[in-house]
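One chain follows as structure tokens, the form predicted on its own.
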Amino acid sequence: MALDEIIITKAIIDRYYEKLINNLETDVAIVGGGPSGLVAGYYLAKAGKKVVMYERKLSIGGGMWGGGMMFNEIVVQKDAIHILEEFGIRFREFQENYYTADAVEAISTLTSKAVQAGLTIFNCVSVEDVMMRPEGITGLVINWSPVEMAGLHIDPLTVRSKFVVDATGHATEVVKVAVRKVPGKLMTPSGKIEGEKSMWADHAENLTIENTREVFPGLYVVGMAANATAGGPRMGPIFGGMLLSGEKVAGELAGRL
């Protein structure tokens, strides 16, 4: 049977926007699609929430493709060796607490699996501002990442959400954005963001699941992002905290739906 050209483009148009049209209220947004909010994504999805994950880049992610210093494999402590059960993902024992895994396996497991379970995922995105109201944050403001790189004056469009959550990592972007247009403080000391510390990994895993929290009225930190917020430490190679971050985050969430 012949193929036509125009068949298939109105297909991923038709399909595309059946996915867009769906998700412009969801319960949860997550912006990053680090380990940390796959894993959050993957969780609330199975709750039976409606969340939705906009990531910047084409591919998702984040930095646990490359491992430490692009050896791509990744190490877990045993806190967090039941999520990689869940998922399936193969690990072996190094030595007592410490396990590693396939970076490659991980990560593309991961997405894979949240997927699968409900998540919706848009690549290619940047969240560009929030949405505000008198009691918080209520929604982004999204557009291309293209359009971002390129620096042309296209105006976004706008996405409503229960709740969002920031696992934007290093770069805490729509904390960021919290801090400088909507009125209000950080629930942190300073009422701003704290600042990433330099690396303590031991110190850095603990911080990262005390540190994931509500920060703002509707917005929440994971992930190294929740470190980067409250002033914790980088820990490197290591994903037990990420992804026991993504954990506690969703089942926070999942409570207050």
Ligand code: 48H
Given for the second form:
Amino acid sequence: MALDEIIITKAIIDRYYEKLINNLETDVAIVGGGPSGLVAGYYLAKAGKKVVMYERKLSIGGGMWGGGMMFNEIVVQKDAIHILEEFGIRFREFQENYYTADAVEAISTLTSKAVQAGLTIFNCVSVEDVMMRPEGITGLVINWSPVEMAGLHIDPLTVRSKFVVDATGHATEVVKVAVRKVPGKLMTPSGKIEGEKSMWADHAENLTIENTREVFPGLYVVGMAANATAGGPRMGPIFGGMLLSGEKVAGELAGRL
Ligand code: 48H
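Alt. form predicted in complex with the ligand, vs. the form predicted on its own above:
All chains and molecules follow, beginning with the one already shown.
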């Protein structure tokens, strides 16, 4: 049967439109497609929640692809091994409590399993603002990343969600917008972003999980964004904290929804 380019085009437009329209109102909107956001999206979708993710870049995965300094292996500690097992990511023991996994297998599997569980991902979409109401943050303001990159003056669109998760990593972009533009204070000691601190892997890994929580009504932080918001240190290429943080936020939100 001959292939018709117009049917190919229609198929893409129709299916994308369907995805877009079905995700204008969701339970949870996750900003950023790094490891913590993907794990959160997977567990929320698995719990039957309607969950969407926006990722600025063309590729999903954030900072996991490159392992440590482009040596594409990651380290995961024992406490988080059950998450690798849940996703079917292969790992090897290096020495007691230190396990390694191939970074490419890890991030591609997190992405694939999250989407298959029901997470809808929009890549090449940047979150530039939040929607606010007296009760808190109730959605996101989105635009094509190429619009942002080209500096075009084009108004964005808006999506509503019961909860927003900032999974933007070191940049903490959603929390930054909230601090700058939404009346009220963050649930942190200073009421503002405390700022990421220097390397201390052991301390940072525990704090990442502790700091994974609601920081403004309707807004949760996860992964590196959680530490940056609460003033925790960085941890380098050990990823257990990122995975456990995603699992924690999903559990808390599923409980509230
Ligand atoms: C849409 C956005 C926006 C926006 C950013 O950095 P990530 O991998 O995030 P985490 O927290 O899941 O993982 C952190 C980890 O990769 C890491 O950097 C570690 C462990 N560092 C330790 C250390 O010591 O350095 O992913 C965040 C994603 C990226 O893909 C961004 O492109 C995306 O968020 N993003 N997407 N709209 N406004 N801002």
